[in-house]
Structures are given as C-alpha cells and as structure tokens.
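To begin, one chain is listed below as structure tokens, in the form predicted alone.
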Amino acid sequence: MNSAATVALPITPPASITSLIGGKRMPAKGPLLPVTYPANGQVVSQLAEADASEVDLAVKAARHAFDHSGWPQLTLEKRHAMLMKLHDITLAHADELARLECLNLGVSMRELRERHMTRAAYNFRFFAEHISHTKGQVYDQSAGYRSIVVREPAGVAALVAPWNAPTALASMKVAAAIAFGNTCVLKPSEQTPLALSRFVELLHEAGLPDGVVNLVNGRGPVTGEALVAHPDVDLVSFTGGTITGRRIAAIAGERLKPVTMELGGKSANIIFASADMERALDAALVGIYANNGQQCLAGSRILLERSIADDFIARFVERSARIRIGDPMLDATELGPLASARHRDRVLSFVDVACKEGGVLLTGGGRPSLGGDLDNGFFAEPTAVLAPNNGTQVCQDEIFGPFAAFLVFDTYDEAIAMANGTSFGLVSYVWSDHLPTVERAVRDLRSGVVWVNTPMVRELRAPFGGYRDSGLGREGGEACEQFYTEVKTVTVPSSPVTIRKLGA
C-alpha cells in the first residue's frame, strides 16, 4: 500500500515568489505567505502577496500592452507562430514544471508530467490551430446593403486559476485569452504558485511581448477581489469553488463584466448491470482517486444497479486497499497527499458525518502510517462509504478528495432521479452496453457533460461547463472565441444612399 517513506526533493524552488508585471519581477513588499510541500508539511518557499496597488500596476501593464503594443493587431500568422513557441517551450520544460507543481500540490509526478504538463503545452497548440480556422459572417439579404460581422479582442482579461490543477487549467485560460488578441492578468491560488510563476517566466523567454501576460499572487479577498473589481479589467474567467464563484460574479456584475465560471461538482457515476464491469471498475477507481481525488470532475457518487452492487463494491474496496500511497515524487506512487492539512482534515471529517447519517464505512477513512517524513504529510486513505440515500450530506456536499459515496438503485428512473438530485450539474458518467439505456440517460441527465463508457476525456473543440451551481458559460474552442471577443457589425451601402433632408 505504501511507497518509500523518504521524501525526495530533486528540484530547489525559489526562496520567494513575487508578481511578474510588464515582463519584470516585482520586489516583495506585501505579507509573506508560506508555500508548503504537502508530502512532509515543510515550508519550501514564500509568496509575496500583491495588494491593490500592485494589482493596479499589473492591470495597467496589460492595458498598455493592449492599447499600444500592437498585440491585438498582430497578423494571424505571427500570433500562430508565437502560440506554437509557447507550446514548444512549455513542453521542453514539462519535467521542471511538473516538479515545481508537485512541491506545492502533492499530485504524483507521473500524473503531472504525463497529463497536466502535456495538456498545458497542448492548450497553446490547440488555440494556434483554432484561430487558423476562424471566420466572419456576411449578410447581404437587405437590398443595397452588405453587413459584415467581425470579432475583435475584448480587452484585458482577469484569469483566476484553481489550486487543484494549476498549470493545466491556467494555461487553458491564458492560451485562449491571448490567442484572440487579448492581454491578461493571471492570479494563481496562493497555495500553488510555484509552477505557474516559472510558467509565466517561460512565456517571456519564448518572446511573448511584455505586458501581454502578467502575474499577481495572493489570497482571494485581497488580490483576487482587487483584480476582479479593477475598472480596467474587461472580463473575468474563474475556476474554483461555488461560494467564491458567487462572490466574483457579484463583484463583476457591478460593472457588467462578462464572466465564465467553472465551479464545483458532485458528479454521478451510474453503472448499470448491462455495463462492462471490468472497465467500469477501473474507471470508477480512476474517477474518484485520480489527482488525489481533488477534481471537480470526480465521479464522487457511484450509483450501482442492485444486482451488481455487492460484487462491485467488494472488488472496489479490495482494489482501493492496494492503492500505493506515498511520496508523490516517485512514479510508482498512485495517491499522494492532499493539498493542505486543513483540507485533509475536512475530507476525513466526512467519515463521521456519513456514519451519523446511517452510512457504512467501506474502506479507508483515516490517515495512513507511512513512516519517516511522510508521517508529517497531509495524506488520507482512499475512502468509500455506502450511503443510505441521496439526500445525505456525503451525497450532496462536494468533498473534493479521495472519498467515494456509493448508492444502490433498482430502476432506471430511480438512477436518473438520484443523479439529478443535486445542486450541481458539471459532468455525469454512464456505464452500459445497452444502447436504449444510454440514449435515454444522455437525454435525461442534467449536466453540462455526459461521458458514456469512458472516464474523463476533455475534447477542447467542444464546450465544457456545467448546469446550476457548477458554473456559468463554457470553455472550449468556439466557446472561448465567443467569450474572449466582442462582436462588431459593419454595414456598408452598395451605392450612395438617399437621405431625407430635415430642416431643409
């Protein structure tokens, strides 16, 4: 179950992290916040928090770059070439970025290197290819007139990134914003600034003009609110928790700033008796334990048809107990620590909640004994409970950790009612080889994404986002084009028009 008890630190992080504004590092002047390695609880760096005045400098740098650098007017060919340079330099430094990410996140190196950083690089390639196929519209149905519809960059974007997949998700926002000619100010989570700080340095090393991408660091109520409320910020993209999302949307709404919000989830993973059980079992384990369970896409409610429930749960529990927990710097590790001690304690507190609600603890539920420095880390065992009904807290609250809740159903209608019986609606999973069941479920499930007979697959060309408390707007190729651009209609007469003369 456990990997080595020693903690390897094969890369030395910077002693402090400061803002990067207009291509230049800022001196540390605000409060210093500790950056902790979750595997052993040690402080590995310090983050200098940007106050409102520093945020103002960053927004002004982005505004100046938008108005005077020529970035929004750059030819398609040159912007495409720049995006590909950003792809190449991100990929070339994938191992370095993964190690920095691991130092403040605790997700396994293999997952970070093979999934997160590969995705971060691909985001730039994807949008380089997308802008090569954008098009305008022409309307000539009105006699004597031709109207041309074009899209132009919206301006300065505030990009607020989450802590659970910092570089993979922040790079999506950055790539989309600048691909369409915008400039931006990026604010990472104060918990996970290491890789993103280096990432923004790399963008400048690749030749990105100063001021196009700026970085500020700090807590949401200090740095984040100052950024979102700044009058020169034109639009806001946020990924994170629903409560914070509501606050950001309210601040942005005071100035009618467009927002996209990718928020929480409590996704249903529905497994019918007609499913391929081996694939469904593998996917259920990946769906809740990948990324240490810290993902909004997690299949955290596993709904089982009664005829398969006992066998499936037994096999799930047996596999969970064999998951290799330990040093996230080692490729053999399958489950690393949670991001903070506070978060680990919150996740494990749901064990008592589940039992008080009449649930049954099936596996895990505590802190593993790993030995050495790892015993000071923020580890939690892979945990699963059998819930008595969908109305329980463990089936309604987003736990955001390696914590699965099982539910048993007898009929299709009961399964769909359970799946939809939540305030969230981000993704749903359906496992069945019976085509009519799949077709009905795809129609009836109330979520922004439905994955059929597959674990998580992110198709960047398609819109991604959720219903209800899971967010506002969508991300993806065309969805990002619509968000990061303004629509302009230009109407031109085909010949001089006759205008009536008032006051003649």
Given for the second form:
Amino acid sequence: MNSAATVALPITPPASITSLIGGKRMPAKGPLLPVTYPANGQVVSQLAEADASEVDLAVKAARHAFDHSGWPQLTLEKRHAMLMKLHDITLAHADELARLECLNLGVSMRELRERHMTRAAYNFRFFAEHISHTKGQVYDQSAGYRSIVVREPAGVAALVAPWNAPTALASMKVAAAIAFGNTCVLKPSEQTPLALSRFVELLHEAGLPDGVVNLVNGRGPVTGEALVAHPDVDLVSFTGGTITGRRIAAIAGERLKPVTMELGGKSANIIFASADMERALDAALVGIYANNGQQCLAGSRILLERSIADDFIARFVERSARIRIGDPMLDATELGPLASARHRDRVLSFVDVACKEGGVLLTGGGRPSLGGDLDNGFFAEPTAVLAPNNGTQVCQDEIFGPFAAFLVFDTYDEAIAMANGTSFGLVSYVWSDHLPTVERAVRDLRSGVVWVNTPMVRELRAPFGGYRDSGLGREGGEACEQFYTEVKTVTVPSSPVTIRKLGA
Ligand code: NAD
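Taking the form predicted alone as the starting point, write out the structure of the form predicted in complex with ligand NAD.
Now the complete complex, all chains and molecules, led by this one.
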C-alpha cells in the first residue's frame, strides 16, 4: 500500500463549471453543487446546476444548429475531416482530460490516460471511418418501380451519461450522434463534470460549429428530466442505472421518443476446470477490480467448478490482498478510491448483507488505512465473499465496487442456471479450453455479450448492450447508425406508370 502523507491534486480545476450552450459558456445562476476529489475528500470545484429554462436554451441551440448550421447536410469529406480534428484534439489533450477526470472520479491516472482518453479520441476516428462505409438499399423487384432506402439524421439527441467512465462513455455518444449528422445536448453525471466540460470546450476549439454539441450540468431529476422530457428532443441515449433507465424510458415512451438504455449488470464469470487457470485468475482480478470496481461489465459473480474452487479462491485472495491501493496519481496504484463517500459506504454495507445471508468474507471488507490525507478519501479494500447460493442479495444486486461474490457449481447446467439467474443480462465471461463446453455456453448464456477466455474487450463495430434489466437497444457501429438516423423509403417509377383516371 502507498502511504503518502499529503495528496497533491492532479490539476487545478476551474472554480466553477457552467453550461456551454451554442458555443458559449453560461454564467452560473442555478444552485451550486460541490465537486469532490475522492482521494482526499476535498471539495475542488462547484457545479452550477442548469434548470429547465437553461436546458430549454440548450435544446433550442441544438435545434437551431440542426436547422441552420448546415451540419446535417455537410458532405461526407467535410464531416470526416471534422471528426478527425475532434479525434486529434482529444488525443492531444489526453493528459489534461485524464487529470480532470481523476480529480472527480479517482480512477488511476494511468488507466484514465492509457485507456479512457485514448478510447475517447478513438470514438471519433471510429465513426469517421464508419460513415465512409455506410450502404443504402435498393428494391427493384416490383415491375416498373424502384424503391431506395435512405438514412437521414434524426434531429436533436439528448445524451445522458454516468459517472463511472465519464469521458470514455459520453464521447462515444457524442461521436455517434454528430457523425450521423445530428446535434445534441450532453448531460454528464453531476458527480463528474470536470473532464467533460473541458472536452466540450475542446470540440469547439477544434472548429465544431456552435450548437452542434451543447453541455448542461446538474442532477438527474432536475436537469436530466428537463432534458429528456423536452418536446424538441428527438431521441435519448442513456447510460446509467436500471431504475433511472426505467424512469427515462417512461418519460420518453410517453412522447414516443426512441431510446437506447445501457444499464446495470451482475455478470457471471464462469470458470470451468478445463480453463487455463493462470489466465482465468488474472482476468478475474481485472474483471472485478479494474476501474476501481465501478464498471457495468464487471465480472462480479465468479462461478467456479468445485474441483478447482479452493485453489482458485486461495490464489485470488492472496492476489487481492497484494493489490496496491492508494493515490490515483501514482503509476504503481492499482486501486483508487470509490467515487463518493456514500457509494463507498453502500459498497461496504454488502459485507454485512453477505454475512447475514450465510456468506463468508474471504478478503477485504473494510476501509484501508493509508495514512495522511488519503484517510479522508473514499477507499474500500478489494473485497470478496463466498455466497451460499445465487439467490442471495450479494449475487443479485449490482454492488458496483471492488466486491466479488464467489459461487461454486458441480455441473454445466448448474453453472448456466446460476449465470442466467439474475434480472440482468449485460455480459458473461466463459473460461474453458474445451471447445464443446465453450460452444454450448455461448449458446445458452442469456446476455448481450459473451467473452470467451478473455477479460473485457469492446469491439466498437459490434453491437453492445444488454438483455432484460441491462438495457434496451445497442451501441456500436451499425447499431448507432440505426439509432441516430431516421429511415426513409423513396419510391420512383422506372418508366411512366399507368394511373387510374378517377372522375375522368
Ligand atoms: P444513474 O442512473 O444514477 O445516473 C446516470 C445519469 O442519469 C446521470 O447523469 C444522472 O444525473 C442522470 N439521471 C438520474 N436520474 C435521472 C432522471 N430522473 N432523469 C434524467 N436523468 C437522470 O447511474 P450512475 O450511478 O451515474 O452510473 C452507474 C450505473 O450505470 C450502474 O448501474 C452501471 O452499471 C451503469 N452503467 C452501464 C453501462 C452500460 O454500458 N451498460 C456503462 C456504464 C455504467
């Protein structure tokens, strides 16, 4: 463990964060909400909350840009060139963005710089390339007619983002929305506004026309609801918790707005005795502790075949206890603080829950003692419990922290029943070198993604999203194309057609 006496802030942030609408920073007028550095609990900035009238301005700016800026009509070459500029500027500022993100999220700088910000930049390159390869459809089977199917920008998109990977996830939504010619209003989580505020500023510095991307900040029920309910918003892309997703989908449903919902998970990481144990162990640790354990696609239920369970758990516990917790600015740090004190307390409260329902605490379960300022931070030890069965709360609730629940199975059918036995269905992991077992599991698992013998890999070309309570719709190349465009069928006769002469 690190034992820094005082913690240096990763960067000096702006004193306050306000909306950015039509290319202009708004003055702070709403209530001010504190922004906190999770590594030492210090308030580092303030967020000016946008109320419904400010959200209205943002949506109007997006609508105006959609109708008058020429963005939807831009030639492919020009849009491609602009997206590449957005890629370049994001990459050029990766260190600054990572520092800002670290300051309100607490994920290690190394992870933020090397994974999150490179991904944020790549999102623009990916969609720049994708739009260069979109295809249309032609139907000419009906004699005398040809019908073509064209896709058009859908309009103004509301993009509502979570706090666990703010820039990496929100940039995907922004890149997809604008690549297909839409304009948008982004609402980051009120907990993590810092990097995204600078990010939207950078997009303008790179030359993006005013009003194409607008930013509003504030709490979900205030700013978020005003945005998704706004009559001039045409579609809503949401990433966050399942309960929030239901609320937003209901609001959007009343107004018949299309939505994508990327929601929570309680993913199974199934490790059969036929797996490569060393690799499965490395991946299980990454699967639950990466991003400080705060990831929708975490392998948070680790299902072990009985013959390997004792050995696997012993080695997992030994490695967990050696994970380096501490200052997220240090390259050696493997686990930083959780995003807030309230979230840390909730995560750790599951230790009591586990014990009351007959589980066994295997490792961690408390607040580490790190010394100095870090003791005011929101740290939780890497934690694992052995659960008596899959029906327990630790196996059903999304804990969203460095907290693994182990389950032991005897047969293939038992493993699959456990894996599928939650209300979620985001991702599943399967570890086995026995091909027939892998093929069967891939077929039987009820989740939007199955990763075989690998930790998480996000293939942007392929659809990503969940079954059941894990979501609605998909994100990814073609999935985003379908979501962010309206489809129009145009039918033209290939030669003059005979028309009935009514009233002749
Ligand atoms: P959250 O649902 O609390 O908040 C997400 C966003 O919604 C925030 O911007 C919040 O302000 C806003 N919001 C809250 N209430 C709202 C309302 N009534 N109307 C409009 N907006 C509202 O989620 P979170 O705590 O920020 O993120 C963690 C959750 O996100 C976890 O459940 C995690 O699994 C999920 N997540 C899913 C994916 C995925 O791709 N499936 C990725 C990352 C995170």
